[in-house]
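First, one chain by itself in structure tokens, the form predicted on its own.
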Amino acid sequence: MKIIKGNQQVRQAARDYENYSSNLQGDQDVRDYKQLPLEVDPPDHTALRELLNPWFSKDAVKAFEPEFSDIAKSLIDSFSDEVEIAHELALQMIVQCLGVVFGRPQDVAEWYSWGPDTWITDEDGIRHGDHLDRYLLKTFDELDEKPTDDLFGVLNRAEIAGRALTRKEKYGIANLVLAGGRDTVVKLISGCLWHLAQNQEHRETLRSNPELIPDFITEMVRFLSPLPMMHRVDVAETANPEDPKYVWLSFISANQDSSVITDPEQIKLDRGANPHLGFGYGRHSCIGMHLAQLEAKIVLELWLEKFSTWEVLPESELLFDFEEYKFIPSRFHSLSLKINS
């Protein structure tokens, strides 16, 4: 498996779609369509991303801050002595905020039932997307009969290059915005509270100086690398388009590159300039990054306002399986906290 590592090397490859193409379909075990605009190159990528920009721009997301704060406050106020963060706080926050942004609060409970990964793994360890297929079919059938002005309703009527989107294109966009920013933001919010449980100095500094929380979140995005790698088609090595040869862009290596980041294995509140690639880079940088950062900011502000100390309980399930970076948690299956005050 070819892997591109290093901050500058990954930046260069992420921009070079002619040699490292995003024109592929991932998750072939659970879907038969591309996630859009993630899995196409320009000019299609540009046109499709423009459909979503009005919903995910920094200003558009910022307008929802009061509603997001109400969601976070309601969740945090419901906790007493112990709480499992990954599902009871992070995932709940994510899907409820999506309900606000997408204008579909009626679907929040169903989205939550899918869990952090969207894809469901059965008892034999085999993933499937039957539940998501049923949801997309039902949703867009209903929108054909009764148009709406929510995100999916607008998407159902959208056009690119003077033509209507196909059903599979609609599914591909809906899949991306429903699946993206779930496990990654669960990891970000969980990771922030995990670190602060163990670092009294950082905890007290942020409680006294909440204006530092956005920079702390940026640093945690770098350190955690919620999406550690992403693959591209290696055009030079692909002789047959039906048998693509892949290359992996290692965002985690870029975020741990000591040639551009001083002491990258450390979490610093005063890092300042932070050339991380935690949200990707270039045209395919994460379209939901403003949403993710705002969700995490609101949760941390309200959590630190209410609680001063907490500890990680032994029943928490964390994985540390990055081969080169064993000090970075790769996944929070669960993060159980005991709240002391």
The other form holds:
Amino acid sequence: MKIIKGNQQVRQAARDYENYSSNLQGDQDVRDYKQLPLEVDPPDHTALRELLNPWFSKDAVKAFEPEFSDIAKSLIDSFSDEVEIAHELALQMIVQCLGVVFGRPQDVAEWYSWGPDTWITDEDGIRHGDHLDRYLLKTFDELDEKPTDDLFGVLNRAEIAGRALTRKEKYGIANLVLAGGRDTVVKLISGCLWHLAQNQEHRETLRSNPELIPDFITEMVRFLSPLPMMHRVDVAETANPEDPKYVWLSFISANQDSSVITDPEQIKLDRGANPHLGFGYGRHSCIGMHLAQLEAKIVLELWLEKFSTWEVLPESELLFDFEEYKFIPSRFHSLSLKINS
Ligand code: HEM
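Output the form predicted in complex with ligand HEM next; the form predicted on its own has already been displayed.
The complete assembly is shown below, putting the previous chain first.
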């Protein structure tokens, strides 16, 4: 499949929805509805995104900082000696914070049980989504019976262009806000602690200057590119809409483009301007970026306050399978750390 690479080229394509359309149905092996607002173009995209914006704005998310800090503190306080970060810290933090933002703490244990990918992959590598279908059916049936003012309750009564949302549209929105910030944030939090385990200078600088943590997180979003590529329909190449031809937008190539980022393979605390596309670009850029950044900032602040040195244990399962960028971890199946002090 064609891949669009380079910082300027990806920006341009991400803006150009008439030629590179998001009107598609992904993950056909595990769902028969579109993830929304991701898989539509304007004008539907605009209306759906407006529905979600109030829950994900910088100010809305910031208001939850005290609750997020309590969550991170209780997780980090329970660690000593050895800990597996990807699940016991990152995924726990993510699902508990979503429980707060979405107003559904009663669902947190169930969300955690799905693992970092939302879909469950069996031993034969086949993905399953039935558990999610059951959850969405049960949740929206309950909301029909007993309306609530939490995110899903509001979605259940929402209208766009003067009509109620269909069930599948509600599923598509709920699915995406549950799935979008899981493996991506797991990679971000794990990647930050993986890097700092190995880089004493960065560890000490950030401990003495915690105000640098947000810029470090931005740099790690660039370096890791937790969502490395997304596809679009190549409109010019598609003769039959039933048989769409796809093209990839490579956010990772944009983040490793040396024409706009000096020494892109290095992680720098003093990078200054950082024109990365780790959260995408244009209309579909990540709605959860403030949430992801706040979750990571709180975890790092508390972790650095409590621990001075730690090391990556050999049983950790990291993947480095980005073809052109073998130095970037593509996945933290697990990250086991030994805390020294
Ligand atoms: C480090 C963490 C994250 C990264 C790197 C990331 C990355 C991205 C990227 C690259 C896109 C653009 C996709 C495209 O253009 O096709 C995107 C869209 C999106 N993200 Fe994130 N994401 C992260 C966290 C989150 C979180 C925490 C949430 C919500 C809980 C979230 C929800 C979404 C949604 C709903 C969209 C679709 C927006 C739209 O179509 O208008 N993401 N994300």
